[in-house]
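Shown here is one chain on its own, the form predicted alone, set out as structure tokens.
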Amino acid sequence: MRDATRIIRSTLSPVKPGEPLHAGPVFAAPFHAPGDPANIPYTYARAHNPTWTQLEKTIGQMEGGRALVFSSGMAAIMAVFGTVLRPGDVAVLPSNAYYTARLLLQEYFTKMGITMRTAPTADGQQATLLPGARLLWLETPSNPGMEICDIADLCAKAHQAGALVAVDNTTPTPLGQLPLALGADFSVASDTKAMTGHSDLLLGHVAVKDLELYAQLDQWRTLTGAVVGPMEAWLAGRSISTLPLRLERACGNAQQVAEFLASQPEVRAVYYPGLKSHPGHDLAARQMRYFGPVVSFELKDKSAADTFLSAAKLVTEATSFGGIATTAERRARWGGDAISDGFIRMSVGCEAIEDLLEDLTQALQAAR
């Protein structure tokens, strides 16, 4: 069965006659739980609920695993580090990957006896650090700067050196990129972004192959109560029904806009992994799908970006990616990235593309 079939029957509800083709949402927070709790499916709803357990079963197929979701994407690899590292640790990052993971380590695990060591995303680099490793993070394409590594040699090394994998997967998607069937034990996704699509959400995942590795998320998530809403899971699941149909036009638009940007002279540099100037584009095209919906790029300083910003109809400034609309921001704003006061980090949404180039072209030129 194809992905988009697979993904699309699985959120249907198991054939009974008059009731409906998609269960609601379950919300409850006890369940009734006489007698002993171990032969009851559903008890208290920090520990489980029934619409999770349907979303957690479309995301686990697409995945080619067992999947959990959780409160957010930061929640989700909040579950990971919580549960690999503990004092005395090291644990590898990409120094160019998601900032607030960084932060994350950086400023509450290393206080509490963890050593991060940290290399640029391309040509593997975090393979020189692995010596004595309990964590290797990756994240490809990076973010915000679309940096490719190869995950599957890099989770062999990591292995022979002992260590566990995680990949970030939120830009591809599972639908884009799997990381498990390429060796990874853990793949992270926010699923705000892409995964759900339509700017609404906060929801993230773990997916795993390991049984092990399963309850002792299952267990943090239970303890922390980094908890999914019923209502949420519902309309994530109701969701991710159109990923097939919104990933393949994002990425296609994505892939026209970059070609796009390339070709013009206000644009220092583009950064999309579907350029085969790009220099991870080999290395993408082997072990990814889709290329993804993010296009970054470059105009010539803080003014130039902020007066296309401002000149775009149909690119909406806002942060965070992957929906349905067209949005951007100059990343710089934030800090925590080593980009220029120019970079423009572009989600590509789901729009005519003859619209966006056309909309692209005169905020090109108000740039100037």
Contents of the next structure:
Amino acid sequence: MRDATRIIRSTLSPVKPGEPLHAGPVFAAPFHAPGDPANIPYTYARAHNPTWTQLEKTIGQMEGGRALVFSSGMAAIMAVFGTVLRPGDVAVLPSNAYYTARLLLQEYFTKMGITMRTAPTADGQQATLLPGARLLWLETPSNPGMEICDIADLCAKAHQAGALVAVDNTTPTPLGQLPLALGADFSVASDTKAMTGHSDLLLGHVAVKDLELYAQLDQWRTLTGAVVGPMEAWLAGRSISTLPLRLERACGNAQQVAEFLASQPEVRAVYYPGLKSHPGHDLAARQMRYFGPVVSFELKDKSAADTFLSAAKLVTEATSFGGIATTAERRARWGGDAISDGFIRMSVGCEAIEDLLEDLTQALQAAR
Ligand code: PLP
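Complement to the form predicted alone: the form predicted in complex with pyridoxal-5'-phosphate:
Full assembly next; the chain just shown is listed first.
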């Protein structure tokens, strides 16, 4: 079965005459639980909930492993850091990984005796930092710079060095890239982004193949209470059913937007792995099925970027990415990333491409 069929079929409830095709959210804190709890599938909603079970079935099948959902992408990232890292351990991160993940390690874990080593994503530079490491963290394409690294090669090197590997797969989603199949131990994502795609909820997940790692993550979630509410889990399941449609459209649009921007004199650089001129293009074409909805580019300076953003009528100024509506922001407004003041991260949505290109043309003219 192909992705779209598998995902849609996995969201259907078992055939029971008179029951809905898709089960509704189960709102519960305690469940009826008489007698021995070991024989009861659901007892208390910090540990399990049937609406998560349904969603985890869908995500696990997409990832080629077993999935656990968390209250946000950061809660999922924290679950991996928290279950893997112990005092004295070394974690190797991309220096251009999602800023908040780096900050979490920097602000909390390094103060508890964990050493953090960083190197850029491009050209697999993290490989040089692996001796003695416990965890290698990858993010490809990196965010917002869109650098690419070779997941399979780095996994082999990390495993040889005795390290586990986690990939933040938020930007491509498991339909765009399959970290577990490429050798990673953890596929981690913020499902707040393209996975759910409607800009209406926070969600994260971790997928693994190893049952021992699964049990540790499951325990972490129950002990920390980093759980997702049933309404969000249900909305997420509903949204993921249309991921194949949304991703195909948004990534097709992103490719055309990237090619258009690359042809414009006002644009100093475009960072999109789908462009043949991107240094990671060949590698990305081998390990990704979609190049993702995020296109980053640089205008002359802060003023040009601000003018562009206010002139563009079909580009909503907002952070985050992966939604059905095209959004963009001048990324340097947040700090934390080594980027220029004119750097824009755009998340291309599912609108009609002709409208988007017309709007981008007039916005770039305004920013001249
Ligand atoms: N990973 C990446 C690549 C992200 O862009 C984000 C959020 O922007 C996260 C993780 C964190 O996800 P959340 O905001 O759902 O906690």
